[in-house]
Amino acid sequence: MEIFVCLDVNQAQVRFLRQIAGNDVIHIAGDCSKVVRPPPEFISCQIALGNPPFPWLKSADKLRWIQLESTGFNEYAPLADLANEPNPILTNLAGFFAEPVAETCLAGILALYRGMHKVVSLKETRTWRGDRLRSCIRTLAGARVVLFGYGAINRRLHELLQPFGCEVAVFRRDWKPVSLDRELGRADIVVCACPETPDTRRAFDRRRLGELMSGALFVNVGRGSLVDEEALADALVQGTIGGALLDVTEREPLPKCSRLWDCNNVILSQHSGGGSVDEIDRKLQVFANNLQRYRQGKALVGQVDFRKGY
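Chain-only structure, as in the form predicted alone:
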């Protein structure tokens, strides 16, 4: 069996991969995102670790399983339409980023509530505002929070919010527009953490953003497609909402022409919210566990269901 790794790894991680491969052949190619043609080693492999470019899959007749290094898999949605038979199993890192992303949400909310984004900006210009800042900052205690999506990220965030005594309204896959609109009208904070599906795409359009109270915070750590970014920029510029934390945007990198760059009440965390110093090591451990299951003929953890969209 041959395993192809399109993931940047250090020498210690290479040794770990070779150890878990055992007698199998392993090809470690590093980041392949900008490589147009699939190398021969990929075409001959049965297992791939990482996110190989989708066009490569058309040439990979022997490929049986792809372990993604991400939760998102939209670029692989056409997989079922390929002529290859059988098509490879696709597993993602569902739940893997829950802790770091939930902590990013909490950090961003507290930063905006406590004015940290303002004092960082003032430090850059050596400007002292002192007491004049005090009337512009808020406390999180007792805030009304809407969690749109209730997967691993928002479940963990719900736990992190408990010491603050927040009033939390949860909207799962079966969310009802009327109920959501009603809660948005009284929410201090809205946190979106769900995949892109027909039901969630542009869920926060101009009309729905208009339901938010003045001063409300909008947090998106799900998918950039969940919100109308032009409408969001209007709301932020006009001050009809209080601020936003955006870990994801519809186009990444965010185009330099986007007005979101100029909004001083926005934190752009640049899709780094799931990061941690041990991220790659933990990803390799997920792969190692699934590789053992694959060899034993067991069901793989994190298998993608294209019909559900996650």
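Could I have the structure of this protein in the form predicted in complex with a further copy of the same chain, to go alongside the form predicted alone above?
Partners and other molecules have been left off, which leaves just the chain.
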């Protein structure tokens, strides 16, 4: 059996991969996101770890299983239409990013509420504003929070919010537009943490963003496509909402011309939300567990359901 790894790994991680591969052949290719044509080692492999460029899959008829290194898998949706028989199994990292992303959500919310973004900017010019900062900052205790999506990330965020005594309204898959609009009109904070599906795409259009109160924070750690980015930039520039933490945007890297770069009270966390120093080690651990299950013929953890979209 041959295993192909398209992940940037260090020497210790290479040793770990070789160890779990045992007698199987393992090819460690590093980051392949910019590589147009599949290398021969990919064409001959049965298992891939990482996110190989989708066009590669057309020539990989031996491929039986892809362990993605992401939660999102939209680019692999056309997999079912490929001629490959049998279709390779696709597993993702559902739940894997709950802790880091929920922590980034709370970090961004508290940063905006407690003025951390302001003092970071002031520090660059050695400017002391002191007491004059105090009346512009807020406390999170008792805030009204709307959680849009209730997967692993928002469930974890909900736990982290418990000691603040927030009033939390949860919108799951079966969300009703009328109820959402009603809650948005009284929300201090809205956190979007869900995949893109036909139901969630542009859920936050211009009309719905208009429901938000003038001081409200908009947080998006789901997908850039959940929100009308032009309407969001308008709301931020005009101050009809209070601020935003955006981990995701429609285009990444965010184009230099985007107005979001200029908006005060916006934190752009540059899709780092899922990151942590031990991220790769933890990913390799997930793969190791699934590889063992694969060899034993057991069902793999995190198998993607294309019909549901998550």
